[in-house]
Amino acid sequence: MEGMKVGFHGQVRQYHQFKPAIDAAIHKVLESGVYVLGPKLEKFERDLATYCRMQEAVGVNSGTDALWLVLKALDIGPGDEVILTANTYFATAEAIWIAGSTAVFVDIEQDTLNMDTRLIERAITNRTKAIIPVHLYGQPARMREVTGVAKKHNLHVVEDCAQAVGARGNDFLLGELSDAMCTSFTPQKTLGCYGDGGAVLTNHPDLAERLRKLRNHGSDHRGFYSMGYNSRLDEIHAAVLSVKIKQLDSWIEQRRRRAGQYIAGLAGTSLKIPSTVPGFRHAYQFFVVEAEDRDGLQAYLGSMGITAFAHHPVAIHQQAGFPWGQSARISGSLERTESSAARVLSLPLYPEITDEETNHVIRTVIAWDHTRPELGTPG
């Protein structure tokens, strides 16, 4: 519909939909006088562990902190190497650098944009200590293959699940095959709070206990401390997340339905649309297409009132702030990573987006595509 505006996020709509429950949860925390490491965090940690079917959940300040605190807890530090991909959010590699370790980048699969597990083994050296597979945009990585290599070489596996809570493989749950799974609760996430937040999930109680001490100045008892950090998920965020987690499966199914609408509607265009591994449950944190003229498509959508974002448009190793030297190395070519980074564009996708708005996006993309027949065959 001409003149229709479609925003990228639906947090405000979502807040108004669940306003009474969210406001009541926040009010209870304010009235309680307990704002840090209290009963609301304990409850949310139980809720999250139950939802993910994991034994332990540890709330921390952010998804970034979740990653590097796990590395610290696993004694991964200076002189060690950690294998990952370069088409993810900068924080995945940043966590490795905070721990003092070296990030080793391998290329991605052409279809899923997740780690090409065939390339892991050739990146391993006698300094390699861990692999961080990223479940990018909500698509689970091939965890059976990742953990197969890890077991062969006695490596740790830490899953970056910041974009994929609620996703799963065909015969595995996210988190069950690794040492730990890390996630984020920033506002744009399907399960998001109203600021920064994160968590670590694990089936290893000893690791969870170490993380609980590390997040709280090395303390598990007031007045007694050892070396640690300040990284705690506060009570207000935890209370809000306990309200929202009840809706998570419904929200994911709404995202999947809208993704299906996009896939059907954009078939036959020159765009490369998301590919799902058969049997895997894609959580569709983002609906990411690839276009030869990504910037042109983004600008055209913007001119038509549609907000689209390029998530990770510059690969980590191509960032101006990339710390070369002892902090990072590349294993083999990152040709697919670089090609994808230059092409990716996320279309609006959230549980509150309407049929009319989704169809407007589809029609607008098709209109743009019809003006550019030279861009190739349908993706």
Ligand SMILES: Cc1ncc(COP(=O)(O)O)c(C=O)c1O
The other form holds:
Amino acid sequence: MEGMKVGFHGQVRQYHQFKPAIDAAIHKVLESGVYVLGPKLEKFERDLATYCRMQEAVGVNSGTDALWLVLKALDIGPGDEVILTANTYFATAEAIWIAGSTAVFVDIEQDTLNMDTRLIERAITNRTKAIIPVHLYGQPARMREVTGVAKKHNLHVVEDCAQAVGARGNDFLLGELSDAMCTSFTPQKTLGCYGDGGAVLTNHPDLAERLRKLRNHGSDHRGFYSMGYNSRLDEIHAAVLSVKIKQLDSWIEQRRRRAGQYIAGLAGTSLKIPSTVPGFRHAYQFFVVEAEDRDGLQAYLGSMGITAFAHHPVAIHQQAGFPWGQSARISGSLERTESSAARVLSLPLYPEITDEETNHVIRTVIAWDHTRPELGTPG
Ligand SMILES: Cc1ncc(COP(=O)(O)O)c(C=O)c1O
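Here we have the form predicted on its own; I need the corresponding form predicted in complex with the ligand.
Below, the chain from earlier opens the complete complex, with every other chain and molecule after it.
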């Protein structure tokens, strides 16, 4: 469709769809005079815990804070090692660095791009304290396998669910098998606010209590403090999120429907389309294809008015800014991580994308695929 533009996010469309309820929620907070640690946060924490079927939710300032505050609350710090993958957003490793621990990277599975759980055991040393599986792009990691190894070696498990609220496994919910799950509410997330925000969910009330103190200067009574931090989810964000969470299941269903259209439409192209583990519910925060000439595809889509991004084009261990030394080591080879970083491309996918836009993306990808030099230009 000549001249059609397809953006990467539907946030502004979504705001316009729910504008009266969102505006009213924000104005109520403004009129209440309570902006931090008030009734809106308490309500959203209950809403989120109910949605995720977890006992406790603790709102914090960001997904990054959620991760490192849990490490801190579990007493994981200098001298300890934490196992993760390098194919994730930088913040997963950053949280380990903030805690003062050592990140230990293992490779990913070729198909799902999530942690290859068969590699965990050989990465364990007598310093290992925890594993952080990331449910990348919205697809659950193999939690039964992760927690099986963790139990055997007495390790903590902290789930990075920043991209995956609303996903679930075949016989497990996110969060229920581990110490805690951490999530993020940045605007582009399936459940996003209008700034930074995050939360920890846990079925361990003692951990939730420690986190509530840690996020608020170590205080659980006004005027009494122990050492902590300032990391609270503001009332305005909490109020907006309580409005939005009511739509979350229908948004995820729409994402899954659009993903189904892409999968059907792109079958037969040279692209690797996302594989899902049978029985797992992928929440499709991102629809990530792999292309031999990723940059060529991205540029072609751009020239046709379609915005696509690579998540994450440079693996964490290849980032120039990553501090090595005590901060990280690699277990085995990260060959699959490196190859996927060079190939991944996220196509536009959000609940508000239209049929016309989805079809335009599919047609454009197919047109690019037909003109690839190695296939020859069709007559
Ligand atoms: C996998 C993953 N982990 C952690 C984070 C960090 O969340 P935040 O940006 O809210 O700090 C993100 C954010 O995009 C993420 O995608």
